[in-house]
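Below sits a lone chain in structure tokens, taken as the form predicted on its own.
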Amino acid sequence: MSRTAAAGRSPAGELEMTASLRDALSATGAIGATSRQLASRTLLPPDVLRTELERLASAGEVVRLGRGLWVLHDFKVLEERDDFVDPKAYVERFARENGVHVGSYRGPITFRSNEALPVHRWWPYVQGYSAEFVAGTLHRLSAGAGTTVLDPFAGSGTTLVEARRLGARAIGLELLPPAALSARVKTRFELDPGDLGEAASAVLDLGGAGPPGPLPFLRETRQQFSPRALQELRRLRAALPTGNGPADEAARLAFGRILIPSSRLRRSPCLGYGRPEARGGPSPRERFAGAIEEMREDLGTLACERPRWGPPATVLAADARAFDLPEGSVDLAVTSPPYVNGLDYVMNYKVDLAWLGYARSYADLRALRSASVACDNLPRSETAAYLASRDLPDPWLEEILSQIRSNVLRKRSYRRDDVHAVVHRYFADLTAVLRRVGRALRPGGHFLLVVGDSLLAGTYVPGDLLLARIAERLGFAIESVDVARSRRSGQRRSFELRESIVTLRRLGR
């Protein structure tokens, strides 16, 4: 019996079904559609739809991409389409219009290389960058005693640690509270290892005998941890010191460090499930004690460098778009801003925010997100002013935003219909940061940004090149754009993205 007969459909009915499915995929274009979305568009029963998709895939007419997306074969390789502007085209255009050829950087760039380094290992920050890259940059640009180094997106403090170790005055801005805690603790080189040991012993003693504290507000907390780990973490959390002294904050940082390793979660780079429950692995108490011991050991290592230390670092809970430093007071700025993509830093660190008490409700998470540089989960109220493509900081954005809007309208059921406004708001946010840093830098001072490009709604967005072009309009010279590594798009694993180092120099006398 034929498949058609078995399904009870006539050849004409099957042709109509196939045409309906092709039309639905054609409408979604480069973005593609999930099986559920296709079922909604075609009204085909799920089992029939699945069978037909598999048949078309076997025939090479449709392709399944990551995250369960289906696209017509014509949209499989975006770079081969005449209506797609690919990374190479933008690189060539950048060289033609801005006179800068994109180069390459061969050293380490990701935070992973920091995970075994003293001090830097105290709180792994997957969105951070390499201490070796920062140290090399500071040496190359003669940042040391008598100079001031700024990081407007300080993260876990990599720039600040390396600047202070070289004798510079280090200033960092950071709105994400757990990251700011890390930056403060990591740059307190004077912390006495004995004081830290006493604070940790008190936590372990109280945490072993006292009752477990309340659960954080996150609804999924019991799913995130095994019962045994959850019980120990609640006891440790209840025993943490609440003061703002150096040893108190260091103990809280050590606790924050063990949360994800003690859970069923992983960050790589986005928070999600993926860690099997450890059997026979270290308990949270053992992890906490180990984290404290590493901190004490590293403080001893730092003590040997004491004659070279710069003054105590300044870590401000300040918005990089609106901070105010004296004009010309900074010699060098080094940072890695958020990328123009779907990564939501607040949700990625919600476990840390909740367990460390920086957020006590989902309303607190929403408020923190609203105060941050634009990302994919920004509330719609924050993008309303950017729905129209006006007051754009760069001409390239007009065509990019137009293509994003067109693709989303074509898809109809994309995750949000204002993606173009999110991208517009992102570059407006970063323009404000460039202005503030430009004002704070002395003439001739440098600003280095480690930043990536993106693929959003089937449209390529050259974030690194756009930021360089915007900076040029604001009074910077573009010294170089160097590709440090390749990345993969979350939408299409076959699509190659990059992470670049953009080096700018402040013009003026």
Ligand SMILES: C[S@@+](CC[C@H](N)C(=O)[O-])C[C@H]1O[C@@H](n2cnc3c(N)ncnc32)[C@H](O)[C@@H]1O
Given for the second form:
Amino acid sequence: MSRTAAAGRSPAGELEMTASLRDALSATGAIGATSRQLASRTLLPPDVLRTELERLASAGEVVRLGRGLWVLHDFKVLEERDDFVDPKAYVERFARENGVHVGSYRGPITFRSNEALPVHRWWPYVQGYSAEFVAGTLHRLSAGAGTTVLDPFAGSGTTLVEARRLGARAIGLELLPPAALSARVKTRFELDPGDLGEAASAVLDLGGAGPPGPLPFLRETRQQFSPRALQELRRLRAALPTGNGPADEAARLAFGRILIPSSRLRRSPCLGYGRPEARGGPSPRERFAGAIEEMREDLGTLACERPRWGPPATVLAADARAFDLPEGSVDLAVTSPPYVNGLDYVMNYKVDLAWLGYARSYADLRALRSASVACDNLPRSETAAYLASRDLPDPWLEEILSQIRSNVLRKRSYRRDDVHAVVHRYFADLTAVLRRVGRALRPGGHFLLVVGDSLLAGTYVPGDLLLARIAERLGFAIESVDVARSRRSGQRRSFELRESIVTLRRLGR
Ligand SMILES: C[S@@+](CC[C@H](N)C(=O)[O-])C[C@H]1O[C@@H](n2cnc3c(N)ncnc32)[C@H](O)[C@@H]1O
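Next up, the form predicted together with the named molecule in place of the form predicted on its own?
Every chain and every other molecule in the complex is listed next, the one we just looked at coming first.
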């Protein structure tokens, strides 16, 4: 038995145990620690530790936060700490230094509002935004026939679909292959519903009789699906067309769409187990047939708008930090970049990547992650150049990165000790994107970004305001920053974050 555990049996031992627990909690500061982390730090047996935590909680000394994190009461309210700069303080600083008061936007902003809309529903993308918001923006800024609209983080293609529907030429960049597939398929308005029906019938005929294809490489595939669903999905997948024709790709998108609903997984928004075994629900074959039917129906709806369609959209598998479009060739850019707290898109879409054959190994997944805008799971080799706080794109970052670094050092066992470098690289990545879009936009052209703020390692990061400030230094005017909705921090459910629309205008003539 450890010394600390044995000590807990006598009154003096109890005091020692409480002191060691307080020390451990104090070391984790505002970030907090789980009971498992505290048990390993104090060497207390988990049940003794839990009882002690409950006792301290009822005495008001410690507080339990979302995700089972414990913090000393003093750290519960981040805003009460001397070194914590809260959202309100940044909003005031922004008004003072940049002359813009943060406003608000009323209207749908998340993808949820697209789930019942023709075409947008073909590949529900939790990370996408509202088609209604995009259509309203394009309309307000006079996008239409003869104009070019760019989305440097095209995702599932929401901007591109709405731009083409309004008659504009739409260009999108997207690195995540299943999202790029969605953007391509959804903007091919001229796809013949008859061709799609034939391609799908061939999949259903062959996939009913043929042998099941190989399992994708993901080690956990058998846990993710029931044996029956897995068998059916393997047959369907083996029967999918492999060509690049519009109907081939549309059939593959329909297959991609049914993967998560046919599994024990869900995205909310991160991928995780959470769905009880689906009993009595539609089979994968039925889901596939249903997805195809919806697509055929929506193609019919789209055909009624044919005279207004813009030219075929361009979807490039290109890096938003390094693309080259002719200078001044874009009239309007609308996008939603990844957020600074780093949802790992590759991890979140690994099932789609593996089953659709875009990734054949874990090395493929890693390579894709390294090529994308920085997220929390970036390999350390990718952040090495950002460990020192040199060449920061905005002076506010100096204070922010230094606070992240000291919070992480204080906690010692934080998930990674280079979080400040990840954040630094994120803003370096987005600076490169702002520069490229600035070059492609015509003078006077607008660039709208829907982006969130974050709470990272006990530090608040005003991602929206920082991007606006960086853009200002790169030759944009900040027209407005409007809060579209509030969100909850994943680190601390009680902490309110926001999602904003940053509207920029390219200066110059
Ligand atoms: C918030 S999502 C955009 C969603 C989109 N607005 C929609 O409605 O579907 C951000 C996208 O950026 C993509 N991305 C990340 N890094 C990228 C890069 N360097 N170049 C291009 N796309 C990238 C991600 O794969 C993700 O699809």
